[in-house]
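Just the one chain here, the form predicted alone, laid out as structure tokens.
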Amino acid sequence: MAERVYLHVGTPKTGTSYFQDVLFRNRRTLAGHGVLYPADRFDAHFLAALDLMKLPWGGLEAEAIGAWDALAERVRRHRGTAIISHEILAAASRSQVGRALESLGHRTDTGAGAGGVEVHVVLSVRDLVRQIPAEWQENVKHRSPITYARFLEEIGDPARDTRISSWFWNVQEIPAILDRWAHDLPPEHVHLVTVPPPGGAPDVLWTRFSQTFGLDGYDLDLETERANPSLGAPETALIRRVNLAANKQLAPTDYRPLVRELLAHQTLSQRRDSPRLGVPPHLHAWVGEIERSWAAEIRARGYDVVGDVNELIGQPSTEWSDPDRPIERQVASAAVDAVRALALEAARLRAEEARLRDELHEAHRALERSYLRPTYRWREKFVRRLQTSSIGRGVLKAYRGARGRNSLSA
């Protein structure tokens, strides 16, 4: 059994798919420390998570059963310490909590993990100035129309009862988080890091991370390939409208790599002088408070925090730009990059299939050539002749039963 487990249950948008890729490029490192990053693909985590929660997520969930327990079972035959990581782990629920840390051998009938895995949960986390902005582009991404008046209207209302605004609540609340996830955990068990504030040095949140996780002194290769990049507000409200006028005819599995990966990704995330998303200037009291809230209960509850709990108070912006009216020159220049990157990626699409032509092409040549030898059509000649009797036949049965054949030809 593992000796330590690891809980990084969320939030999104906190650092989460770089911490990930970090962990799952670097398998090999951290086994030769004795640390345990159990993924034979980039998203086993997340898949394990679905399994878990039994979440529906455009037929994953299907490919889904079963990898929690496989999951599990790799952390307990484990000697050592072992780290999971996946953000929509903050959206289970106090059930799903209890049969994950059973499965993973953390006991509570005679004292919180006494006598079985010591468990550690980490709570990445940012403030709601950002966040807010964040999860309203995340659903855009995922191919939702939803404007963002509307996004703000569903999530501050107190009924909480759309699937827009449970499911932003629940992955972003941060005390009730940690009331379901660390119920039973000493608060010494129990990690907040805090997202730095923009204009920082890259590298901090790396660093608390390292800190919280006891990867300190490792030799591990920190470039990656694999992030969530934000958008402008014009370039979200670009993508917005393609979902209004694609999704009826866009199938989602063409859709993650075209507007998801492509465009929003590998295109739009690079313009860099767009206006930011952010909250208006009527919501920044309504925040504010639950910030403060926030970060209040999470002093009084004694946790461990590697950097500054005051950093969930975020500060807004002074300039606010309305995703809902973009500046419609803006969205034009992103749209012009949009394009440009379709054009490119269906002349590269053009050059494969040309290859791919001219490839099937020379094998039909290959193949042709192989017919016309003499040693072909004798042995074609002889066939046809055996199957014309059943002696014949037999022999051809055996023959192709010796060379476990399956297929009718010689």
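Each form is matched to the other, and the largest set of C-alpha atoms that superpose within 1.5 Å is called the rigid core. Note that the structure is predicted; figures quoted are calculated from it, not measured. Residue numbers count along the first chain shown, from 1. First, how it differs from the form predicted together with the partner chain.
- Ser17 shows a C-alpha shift below 2 Å between these two forms [criterion: core-superposed Cα displacement of 2 Å].
- Once the cores line up, the CA of Leu55 ends up less than 2 angstroms apart between these two forms.
- Relative to the superposed rigid core, Ala70 undergoes a CA displacement smaller than 2 Å between these two forms.
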Second form
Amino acid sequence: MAERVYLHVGTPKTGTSYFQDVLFRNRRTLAGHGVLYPADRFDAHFLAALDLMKLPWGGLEAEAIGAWDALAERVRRHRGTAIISHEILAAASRSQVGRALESLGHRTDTGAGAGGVEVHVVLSVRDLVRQIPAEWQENVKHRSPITYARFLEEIGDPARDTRISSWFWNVQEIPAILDRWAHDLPPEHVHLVTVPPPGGAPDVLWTRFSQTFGLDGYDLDLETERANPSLGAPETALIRRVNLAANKQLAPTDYRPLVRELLAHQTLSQRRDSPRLGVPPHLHAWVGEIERSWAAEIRARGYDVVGDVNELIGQPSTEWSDPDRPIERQVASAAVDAVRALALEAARLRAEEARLRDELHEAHRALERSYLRPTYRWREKFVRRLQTSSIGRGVLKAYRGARGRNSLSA
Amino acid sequence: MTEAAPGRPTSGDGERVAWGWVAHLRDGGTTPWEAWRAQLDVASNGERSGRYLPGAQQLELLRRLNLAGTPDPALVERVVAASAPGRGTSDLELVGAAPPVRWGPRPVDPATLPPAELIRVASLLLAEDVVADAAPAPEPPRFRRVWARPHRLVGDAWLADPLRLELIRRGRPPGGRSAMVYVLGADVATMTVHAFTARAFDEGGQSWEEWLGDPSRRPLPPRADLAAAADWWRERVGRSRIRIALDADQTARAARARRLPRPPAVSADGVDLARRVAAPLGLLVLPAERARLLRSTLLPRLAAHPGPALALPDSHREWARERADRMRRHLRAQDYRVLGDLDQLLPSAADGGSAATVNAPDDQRVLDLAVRLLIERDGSDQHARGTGERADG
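Mind sharing the form predicted together with the partner chain? What's above is the form predicted alone.
So here's everything in the complex, that chain up top.
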């Protein structure tokens, strides 16, 4: 059984993709230090989370069947430290959390020394001023056509009875997430990694992750291409319009590589000069009040905060660009970049199609050459002659019946 | 147990009362939460018996099960430990069970929860039951009638599937050289309902109302578009080998079937429950197996609970009539051979207002059906166990 398990359960948009990619690519180095990152593919923990939470995800759930139990078994078999990390785990319900902890070997009636694994829950957190627009953008990148105004209206409704609002608070409401995941853990086993404010040194967040998970001193390759980059206001508005126009025709399996990856992540996120998304001025006070209440609660609970709890109180920008009313010139400019990217992708696919067509042509020619053997031509001629008369057709039918299949030619 | 950290909500009177209610429900009690809370006596308090207090949805579902019968202790524990699948509100707090806090969803009186919240939990339990009770995959026929006329069945899947299965059972799988293509159909209103039903039993998906949408923008469902199906096959096999099959007797004779199997009769609420069970079932088995289990295991259980059938609402009848007329003209213009009469595509004016039909499923009735299925399966389990024990003894 593992001696210690770090469960990194969120929150989204806090550098989790980067952290998970570093762990995945360095899993052999980590194993050399007795640290298990149990994943055979980059999204292994995402699939395990879908399975644990019984969460449909555009068809991906079919790949997730049994993934959590398999993950938990690998953790239980490991002797040493194991790390599990995925941000959607933040939304797990109490019963799902109970099942997860039990499957990892956690026992509520004993400490680690009495036979149970020592569970540490880690939550990376960022101020709501950045999280609110980031969550809307994630919705848009997952095919949603919802406007920003409507999104804000839904998350501001105390009833939280829509799909979007319930999900938003499930993955972002820090005290509630910790109530579900850590209510019976000692506070020193609960770690909050705060994301530094914009403009700081780029490696601060990694340093905090490394310190929290006990990875300091390991020789890890920190270069990664995988990240979940942000879009500006006109770029997000453009993707939303694409969703409105193409959702019905574009299957999720095509949307993911073409819109989410190619357009949003690889193309539009490179446009850094466009206005950034933010929180509208009339919501600054509301957001600030929530942030301050969460920070006070975290201080009172005595958790291990890696970073500064005051970083949870965001600094709204004084410049506000409404993505529901973007500057059309900027959207058009983003659209040109998008068309260029799609044209290049189409050209690449056409070249690939031509290559495959050549391959197929070669295969057909090889097949034809084999058909040109004299015995094949004789048999073909014989069958054709039989088909011209009723007696011949009867003979053929009897022959095929005797062979047990009447749909294929002799 | 680790002591609560400073500042966290602590167990109080409300929580003890809640644990008392949990014990009451586990014992088969049916008292609603608010009435239990109002008793305010020592007997209503209980000891903590788990890592966390189960959610309001789970506890209210357990109360409904207790009202409907006597659930087996194993089912009781499954309900208490269950979680609503998919996105949506996670386990809700009971109002008055915990000190008020400024975060988390608002605590609720479980008796006021909308039925849809309870159906979410029940659908996961039913999906688990379906997997546990999986009917074996049908064995391929031991013989094949090589002299039989080859055929293909397309069009309305809810009509075609039972006939296809019947013919396979009799050694006549579809396909083969020079196969005659039968495009099975009915009136457009019925085919639209069939398309939704077949979809519910394949993959689940949107609710009836969402799926129907605005009639001014609603295209004909592909499974109800006989003209498109016929044209597609005409391109491949030629017009002479296509039959538009609208009359049951003529179709049965043409396909050399003794009779045309009727599609299974499932109530509107049964169809909706299948749709809801399909979602969590997709997290337990692969898509092809899900469709097979929904039809082979869940469908017979739903069919055993008759109720009003689903019918196209009046708001969509003109749409159906216009689409049927367009389809009739197209099929006539293409000169396809028809078994029956193309006028059978037109929906009759009376279909929507029949007492035996409803225009939409009802959440409360769907919940009642889900509860009956859970209890009924539990009862048959107990019976099986009892019989087994007696047999063993």
